[in-house]
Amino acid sequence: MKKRVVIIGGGIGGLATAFNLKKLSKDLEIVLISNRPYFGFTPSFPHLALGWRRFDQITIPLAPLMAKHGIRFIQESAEAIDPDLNQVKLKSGEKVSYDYLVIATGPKLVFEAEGQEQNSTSVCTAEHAIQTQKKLEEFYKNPGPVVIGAIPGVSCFGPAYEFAFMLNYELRRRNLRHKVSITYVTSEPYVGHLGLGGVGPSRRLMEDLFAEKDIKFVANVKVKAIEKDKVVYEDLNGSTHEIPAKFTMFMPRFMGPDVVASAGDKVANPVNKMVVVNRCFQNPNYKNIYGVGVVTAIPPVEKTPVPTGAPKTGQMIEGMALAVALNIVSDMRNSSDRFAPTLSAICIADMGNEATGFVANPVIPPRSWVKTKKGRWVHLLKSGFEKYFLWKIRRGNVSPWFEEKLLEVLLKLKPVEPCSDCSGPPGSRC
């Protein structure tokens, strides 16, 4: 009888895990549960918000895709997990049993600053990006001050930087830039920190880019409220300040969704409700439960005056997915082999007609090396990668041989490494 792997989440982590499992073993029944009917390429959501992409250009319907690759697809919300009975309860009341469970839901978005959800915008989902695009079209008719940034506890800063640079380019293209001041306000102790203690020269690079593009910045502060005409923040001395704003885009804080919290504190981190995992991204209390992607509880790399979290980039998530798939197959075959993702990161921040790229190995310090590049060719590389990744998803093979070899030869990046002891924290090396 085939073992059943249930995967909750139809994003990069969920699909990468499913396709890796299909490639590694024919003795598995794979069930993918997602409340969304489509896969969306998350790195292009800021482009969707600016109107540079259409929804159909960066999404793929899941039902025909899963059917094509022999994966059962359930389009429904997962409401609860019972780790003792090995069951996932769906919104309809149906209970889906599993031998192995992979939680790849993505985060629950927490709009914590007062008025943030009502008065600001986001680019974290395709739906949010479309709403942002509509608000921008109205804003262009009567422009004014713009404030972009991140509230305390945010772990994903890249889209905020990218949106600021891309909006700067779009305003110039529309001949409106002289009418709009742009300010970046962040919980990071300095610009370029990125929740990672900086990546090589990222602080100097971001300060130079902001100066070059006439974007002001305020770092190391707590955003307290986002109102219709201003942003209110508090500095480390407790003093309150206001910045006029006609349009705002702030990254929300990420937490684990309710379905993860339902599994109890042995699965969900008591503080942020994300999935508790070891360095092999296996839950230490329930060995048949794994976490992949943003929903995993990776601790901050350092304590900062205003709380910041550690980001999980696409490259990291693909490494997690491959390691989890390898570990499930090893366990199913009663093998002692275990694997951990190396968590190297490739990140490209688009700026319109150019881009800045970071490669960090590993992403969590201390690092072996860091590379940074900037130019029009980096912008073209990001556009090309979007098309390449969607091609990979349609093909059902997220880890083509030539890509693995290319990364290994050019950048010395390996997605996973053998691990004799999985008990360490996520991100630590074996």
Second form
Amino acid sequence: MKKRVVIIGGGIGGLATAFNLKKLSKDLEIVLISNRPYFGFTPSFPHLALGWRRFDQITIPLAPLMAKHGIRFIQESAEAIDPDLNQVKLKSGEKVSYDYLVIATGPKLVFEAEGQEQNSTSVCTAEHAIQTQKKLEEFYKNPGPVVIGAIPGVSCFGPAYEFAFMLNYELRRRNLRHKVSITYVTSEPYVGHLGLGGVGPSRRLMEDLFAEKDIKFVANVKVKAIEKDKVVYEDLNGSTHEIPAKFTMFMPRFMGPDVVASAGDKVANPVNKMVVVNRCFQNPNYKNIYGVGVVTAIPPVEKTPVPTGAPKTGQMIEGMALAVALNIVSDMRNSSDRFAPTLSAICIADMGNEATGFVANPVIPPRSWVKTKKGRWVHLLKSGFEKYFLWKIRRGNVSPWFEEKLLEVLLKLKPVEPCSDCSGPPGSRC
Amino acid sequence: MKKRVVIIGGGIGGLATAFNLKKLSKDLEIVLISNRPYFGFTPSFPHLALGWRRFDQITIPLAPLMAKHGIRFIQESAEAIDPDLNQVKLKSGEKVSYDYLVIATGPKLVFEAEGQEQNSTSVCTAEHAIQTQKKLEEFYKNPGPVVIGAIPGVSCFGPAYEFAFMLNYELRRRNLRHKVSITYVTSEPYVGHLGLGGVGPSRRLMEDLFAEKDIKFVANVKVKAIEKDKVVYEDLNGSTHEIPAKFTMFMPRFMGPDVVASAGDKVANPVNKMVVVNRCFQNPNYKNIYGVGVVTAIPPVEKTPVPTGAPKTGQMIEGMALAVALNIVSDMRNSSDRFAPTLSAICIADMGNEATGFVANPVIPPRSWVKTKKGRWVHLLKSGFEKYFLWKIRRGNVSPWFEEKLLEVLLKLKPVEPCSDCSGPPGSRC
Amino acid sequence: MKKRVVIIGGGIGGLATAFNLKKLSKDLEIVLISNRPYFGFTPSFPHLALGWRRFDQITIPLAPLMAKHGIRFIQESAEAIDPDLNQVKLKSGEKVSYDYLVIATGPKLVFEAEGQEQNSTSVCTAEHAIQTQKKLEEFYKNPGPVVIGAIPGVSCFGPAYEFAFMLNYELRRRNLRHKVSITYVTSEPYVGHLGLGGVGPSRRLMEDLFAEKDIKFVANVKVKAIEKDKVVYEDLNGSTHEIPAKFTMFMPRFMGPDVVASAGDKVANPVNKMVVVNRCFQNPNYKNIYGVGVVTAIPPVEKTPVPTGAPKTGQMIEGMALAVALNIVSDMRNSSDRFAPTLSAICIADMGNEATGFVANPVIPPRSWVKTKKGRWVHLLKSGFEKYFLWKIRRGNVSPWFEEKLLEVLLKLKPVEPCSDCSGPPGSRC
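Shown: the form predicted alone; wanted: the form predicted in complex with a further copy of the same chain:
Time for the whole complex; same chain goes first.
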């Protein structure tokens, strides 16, 4: 009988794992559970919020896609995991048993600042991005001060920077920029930190970009409340400050969703409920459970005065998905070969007509090298990548040979490496 | 009977207003009063001080110029304004009545630091520049430390930077640079602030330029005294410091001249005696009085620890002159159309063989965009602009169509915009 | 009878003085004393330590070289100088008398931090570099944290920077970089100070380079001890800190060697035992004694919180050698012409595949100009210069006409200038 792999999550991590498994072995039954009927290209949600993309341009319906590639698709919410019985319980009460479980749900969004959920906006889901677009259309009619940023505990700063730069561009296009002050308020100790202790000279780069684009910034502070007309934050001395704001966009904190928590402390990190994994992205307690993507518990790169976490970018998630697929197939074949993702981060912040790109190899220091590039061509690269990635997903081939070659030749990046000893935190050296 | 416009001042603001009025309407009698017999191109006074230009290269005699363009010219000092009687009183006692009055006198220079007038030099007038040149010729024979900078309250920092860079270049040319230390001492909170809260990454740019050219700097201090052999300044803690100096050049503070003060507090700002204007550069109390140029009271861009003001550059002054001319003609024709200058600043600091240029659009934040450029071509652009501007003045056409097109196409700058509501401080949004 | 010039030292300073003297006059007997049998190209010792050069590629045996060029060579240690009897005493007891003495011994290396000599490495001599290479080969097998830097009192920082960048490159080449953190710990008040108060924007340049290459840094501290597994340093508040370290390389402090001290306080600076010279590099007390190179006492460029000194680069030493040769020949001919080196510094830090170059003209501020360049071509320039310099030494012509022309035309550098008054510290203006 075929072994069954159950994947919870239909985002980059879930799909990449599914397609990699398909490619690596014919002897697996793959079941993908997602509460959303579509795959959405997360990096383009800010573009959706600004009306630069339509919903259908950056999403793919999951049911026909899964059918076409021979993957069983259950469009339903996964409610609980029983790791001892090897079962996932769905909202309907149905139980799906598994031989291997891959948790790739993505995060639960925690809008922790007072009033954040009611008064602010987000670009973390397609639904949020669409609501944000509606708020922006109102805002353009009667503009005022804008505040964009990140609350304490955020691990994903890129979209906040990107959104600030993109909104700056959109306001210029609408000839409204001179009526709108933009301020970036963040829990990072300095701008350009990105939850990564910086990437090469990213601090100087971001300071210069903010100066060039007349975006003010406040770093190393705790945003406490987002009200209808202002943002309230506290500095490290405990003093409270306010900035007037007519439109705000603040990144939420990420936690593991309830379905992960339901699996107990051996699977879910007690603090943030994310999936506990070793450097091969396998749960150390239940060897047939794996984690992929934002839902995995990666330790922060460094301790910061206001808490921050390390981001997980698309490139890192594709690496995790490939490593997990390789490890499952290897385990199924009773081979002792194991693989770990190298966790190199490629990250491009769009700015409208140009973009800034970072490559950190690996993302956890010491780093072999980093690159930072800025220009119109980086913007075109990002647009091109969106098209390419959606094409990959439609085709069901997430690791084409030419992509691997290109990464290896151009950037000397390998997404995964053989790992003789999987014990150790994710991102540590094999 | 033709309406009479009296313009006090024969600088960029006065001439640009006169020529714009000439072009816009045949039905006006224009009278220009100036105590100086010539028009001088202020941005080239530092070049005069260094002997890089002759006096006759950057000045134009006013009497023949005004005659040629049908403008009545009175070469005499305007002593007082009676805004209730609509009269300007000249030094001779003669009274000139007006229908519209344009005050474009330029500033009164206030050499406020102790000993500044006796011991230091200035490049604010052609006469000062010529004296500075004489002092420099002596200095070259027996060189020593140089200190250049700005006292508290200064609003025009550009020429101080420019002079520091140009003198550095001249000293290198004379093979004296290694015998001369150069220090820049300023009331700005940081170098590159420029009274503007910075222009894009101007802080970093200026710090790097100073480092490259071995110019030391001290920012955020109050220069108290300029003695024959040293400069004395006070830091924010109240401590006093001294720098040895054999040659100094310090920007003075600008105030409104006595003729503006004579018009009373409804015309002259009680604090600095500059002309009170609304965003259309019209006096809000006497609707037939307008202000153009450095003599107008523009609020500072931001409060700084040591007081500073916002500069008014040539590009801004040309915008004011055009808006005021449009508003006068509109008023004369009983139209309700009003115009406000957009106050974008183009500012080029020459450095001898290269130059640094800033464009801030608009100069009062939030800014739609800023640009900073450095290079030999910027130096050539500045030299070319001087020739072009003097050609414009001689021709009596200060807003040729191709200039407007060029600005609009290349820099997306429009000098003026329609303004439905003129109430509000100058530089605020219509 | 021919006058005899005795030169102690067979490095850049000693050989350049000898060859310049040969070229300038046939009427001199030249004796060169060196305890080393070879000339070594010091700037390539870091390359030797990394195995990028072999010993024989960057050294030249002195005996045949001296014989070929008609210079008497004594391979023996000079033990003492009697400046009143005009004699140098050798280790053998033999006494060599002189008409003129040139001291070009190079420094005595002082490994002052506790444990530095036993636990750390150095690249200051070929022997040290070879030991360093052996330690590195062991290190590569089992890598860990690296700490590189400079103890208090160091005057030569360039090789520490260079070694950090080169080791970073070598570790990347060996695919070990992600297992090795690199930290630079220095007595400089900031990185890029270089004992020179910075060279143009060198601070920003070095900070950016360190960020790009993921090298952490700690500046303005006193390294107290270098243990087997850690480096201990004290900050300015007196607090002690530790960094784990598996491999270290620390620059030692330079002093004058014992042979200089033996000449008494009129020749040797009482504090650092270096040769006391005036701006013509002549000892002010014994007019027939000259100093060349690192052994001369040049005052520091500026006082720093943790003591540092000013470096003496190859270009500066060649200038000293030429000035001293000119002065000796002039004195011998009873001419009153005297010469002083201009002390311009050209300094290139190799980084493996690219390099960063600085030119400071002159090295003692105020500087006429500075240049900083970075790129692959600078790396090639450094490699090319090594070959060119060794070719010059073999040919016995250290100041070929085309080199002088090139420096003059390309960089407007003249190595020496006529000096009417030699009294004054070295590096001060004639």
